[in-house]
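Here you get one chain, nothing else, as structure tokens; it is the form predicted alone.
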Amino acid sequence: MSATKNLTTIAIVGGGPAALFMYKRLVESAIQNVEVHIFEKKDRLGAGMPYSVEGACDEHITNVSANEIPLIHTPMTDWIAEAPKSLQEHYGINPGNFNDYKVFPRLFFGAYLTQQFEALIKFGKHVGLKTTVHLNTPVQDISDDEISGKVKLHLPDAKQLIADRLIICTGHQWPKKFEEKVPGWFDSPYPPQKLAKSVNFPVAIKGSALTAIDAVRTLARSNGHFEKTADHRLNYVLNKESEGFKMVLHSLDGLMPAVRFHLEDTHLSQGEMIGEEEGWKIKEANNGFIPLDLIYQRNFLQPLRAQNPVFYETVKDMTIEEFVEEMMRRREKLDGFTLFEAEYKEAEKSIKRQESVAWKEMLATLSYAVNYPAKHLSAEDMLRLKKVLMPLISIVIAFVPQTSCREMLALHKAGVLDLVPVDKESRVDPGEKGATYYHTDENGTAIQTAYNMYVDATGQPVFTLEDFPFKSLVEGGTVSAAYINFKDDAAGALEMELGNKLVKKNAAGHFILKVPGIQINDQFQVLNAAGAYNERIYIMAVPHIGGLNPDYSGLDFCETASARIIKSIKPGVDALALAAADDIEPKVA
């Protein structure tokens, strides 16, 4: 497989949302002389997994409404009412009472981003940029060669691609530890149709957030149904060869994930971001680093305060520390599902007068806000974001969707769904059949509970540098291992003394954290261990690079890797002031 002369060619591995966002800045770029390869494993562009059947099934749904997605080509409440009526009448839309505000299911929003990633394509060509596209082709290896700067593709059948430009897109990653090994063991939900069994007896779902909720969806469909009353109330019954059916949530602290509420701002911009330049300023007059308080101060307390003045009063002189504490405390004083009723309550009550819930607003705000600068933090503060913040921001930021929220209630009230607090020295071990939890309850009891059938649904796992899948890559040195230095040695020193393994000293001789993932620049692109970026190959694959960009903000995330990288392969591009599409993507059929 050759590419045409004369032309860079510009090669994207995956064909998700990530690689949809991508080709989408390359289109609207009006870059010339390009020639761009799509890479996809599976049959179809644009989905990816979480709006597949590789990540969804009927029952599931998004957790972001029409109004929060970025705009691709096609706004999709437009679309809705174009997409083929066998598609609205299998999932139920009717675009006549549709709006903004609503969620849809998965498999539905899948099928709007293949439709757009098709539509695009067509463009695309309108404009001059030739797309070849190459389905069911997982790409087995890449390899970069300096001298001729040159990136080349191992394809299936000794094929070969030879690239200018290589964009890593490749999305949500689940491997198998014990699943198939132990029989009822699951290492993740998905593909969903696994779960999909009529079982008589309890199952353990370790987690609580957005993937535990796809595994208790789907068993529970397959245990039993929900019946709506006169009175609108959901009630959850029981098949009758499931009448030992139950579903055990096993949860930090006991803690239950944020209901989806009204937002002020869809796209979670509030609060001034720190840009390229600015950020170096700050790292000259800050030792080299990116204080995380000034982002807390700046993405959170500032717009805070212009949102909702009585509570920023409040929480206005707290630390970081202090202030998440006060949080914490608040939730876990309340039953695991008494405070989830209540916030479903709160969120009702925020959707239906279309008013925010300024904090939590704001802390979402505030993780989006820190994905850019987290490379520049310093290995102190990153274990204060990693410690002490995100565990707070990943149950506010989950969004459950009303629907879902309903029908964990339901669930709850049947007495087929529980929650089991447990504490961070928990474990879980494989047995013959199923596994065996083990936690310390409340009051310092040790608790082992063996289960027939155990879900891992704690989330997509982030990786290291040994779990990277180009090898080439790795052997050959462009690629390494992500870090983040400490600003003072003795904070380091300390914490490998109280036992952290990730704390290592360099070839200098200071001190380093270990994070997940892959090092990488501003721009997305990888470095090698020298810290050497390469001015060839960019990633966006966040499972390999979620050390260093912590907040997994879906398509969000995608539209703003995608600006700046576009800004790196063709310099002048504003990407994140393009005009809107509709302006400069005429429809073509």
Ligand SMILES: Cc1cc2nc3c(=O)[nH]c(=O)nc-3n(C[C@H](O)[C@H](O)[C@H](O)COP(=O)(O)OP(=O)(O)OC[C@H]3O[C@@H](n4cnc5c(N)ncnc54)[C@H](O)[C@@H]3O)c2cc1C
Given for the second form:
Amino acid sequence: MSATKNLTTIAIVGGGPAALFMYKRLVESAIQNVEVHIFEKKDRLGAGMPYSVEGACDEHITNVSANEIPLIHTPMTDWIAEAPKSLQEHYGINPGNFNDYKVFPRLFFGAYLTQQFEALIKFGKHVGLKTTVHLNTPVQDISDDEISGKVKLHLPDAKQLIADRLIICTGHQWPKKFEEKVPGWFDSPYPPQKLAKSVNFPVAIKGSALTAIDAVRTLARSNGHFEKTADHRLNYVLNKESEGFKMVLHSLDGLMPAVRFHLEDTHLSQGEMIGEEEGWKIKEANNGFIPLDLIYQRNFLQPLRAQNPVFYETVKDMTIEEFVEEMMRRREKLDGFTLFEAEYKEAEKSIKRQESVAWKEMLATLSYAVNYPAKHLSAEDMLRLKKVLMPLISIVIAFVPQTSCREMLALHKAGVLDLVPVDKESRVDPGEKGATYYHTDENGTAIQTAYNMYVDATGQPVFTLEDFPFKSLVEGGTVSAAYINFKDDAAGALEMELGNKLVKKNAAGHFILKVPGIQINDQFQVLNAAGAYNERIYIMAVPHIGGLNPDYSGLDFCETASARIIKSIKPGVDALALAAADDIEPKVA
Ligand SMILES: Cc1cc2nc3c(=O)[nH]c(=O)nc-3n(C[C@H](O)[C@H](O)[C@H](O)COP(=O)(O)OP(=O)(O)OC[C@H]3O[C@@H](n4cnc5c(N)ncnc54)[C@H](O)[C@@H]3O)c2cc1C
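Could the form predicted in complex with this ligand be given as well, to go with the form predicted alone?
Following is the full complex, with the preceding chain placed first.
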């Protein structure tokens, strides 16, 4: 496979949402003398994992509504009016009364994304961007040649492509540890079709957030059905042959995720993030680090002050630790499902009145804003972020859609869905069939429960360097394991003494904290072990950069990361402004 002479060749590996947004940036940037090759191992572009049968059945829904989706080509609402009738009917979507604020089926969204990719490619051709799509083509390996300044993609049938730039968009991966070896053990709920089983016993689910809800929705439909009562309530009725069926969620301290509410800013203030220049200034003034407390002030407390001054007054003098403790205490006071129901009612009001729940929205903004400076945190602050702030953030930003809440509450009322609080030391061991769950309850009693079926629903695992799929990049030293420095060596020494195995000493004798995934810079370029960035290779595959990009993987991440990358590929492009400008909005004539 040969690249065209005199053209810069850009290869995109993976053809899911990240690739779609990256390609959109290339089209919008009006980049010249470039040819793009897109490699996708499946037979279609756009849908990726969550929005195709790999990640969804008919019952699975997005956690974003149409008004929260960054513009791709055609706004979702316009596309719905033009979507094939069969698709509209299958998903019960009526363009006449489609509500911009509602979430929708993931497979339906996948059809939209696929169509958007096709439309963009058409538009790309229109503006002279030569594009070749390689479907059913898994990229098997990638190697980098510093001398020629080229990257080599190794393809099936010993084919190769030489590229000048490469963007790795390989997305989600769900490794199997015991699945297919131990009957009844599932390392993830994906593809969810595998859980569509009629069972007559309790099923253990690890986790209680969106991934767990995906498992619940499929299992519930395979063992009973939902009925709407005359007064619009939802009931769940078990099938006769599934009388012994129930689902037992296991979550840390019995916490349930927070419910979707009305967002004041549907795109979470992307303009408010610390920019590159500001970041460097902050680092200069803070011994080379961006302090977590500064981000907390800037992206949580200050916007909160503007949105809800009364609430701000109650928390403004708290440290991050005190604030999180207070919010967790409020959650832990109530039993998981009681709080879930109360939050559902609060969220319903928020949606009806179109009024945000300010502190939760600001926390979501903070989680977004902390993502990019995260690689500039000190190890001390990274530990605080992970141990203190993230547990609260991950509960709040789950944004469980209303329809999922109603189903969860109906299942709980029918006695088919329970929640077991587990401790940090809890563990699950495979049995001959299914698994045994070990935990200690609130009274300190050790509990051990055997289940015939077990689903790990804790979400996308983050990977280490050893898991990186393109081995030549690892062996050639092009990519390296991610770490961050301690601000104070004494703090590193203490953390090591306390038994944190991720704390190491570097060659210069300073303490570092190993974090998952590979090293990247602000432009999502990979770094070698010496810390030098590779000007050819970019990565947007979240599971492999989770250490330095700790919290975000959604569509807004695809939008923002691709903006950073295009600015690096084509300096001078203001990609965020580009996306907003009407005159260059890509529309095929
Ligand atoms: C179950 C689930 C539901 C989600 N729901 C939402 C939501 O509602 N809203 C939201 O904002 N975010 C959601 N997310 C977050 C999600 O990460 C993003 O929306 C999005 O899917 C990320 O896109 P991606 O392209 O990085 O990854 P993926 O969707 O995984 O796409 C990667 C693509 O690369 C291909 N590929 C992989 N390896 C190779 C290779 N070697 N060669 C060629 N092709 C390859 C794959 O086949 C796939 O098509 C969800 C995530 C999950 C797991």
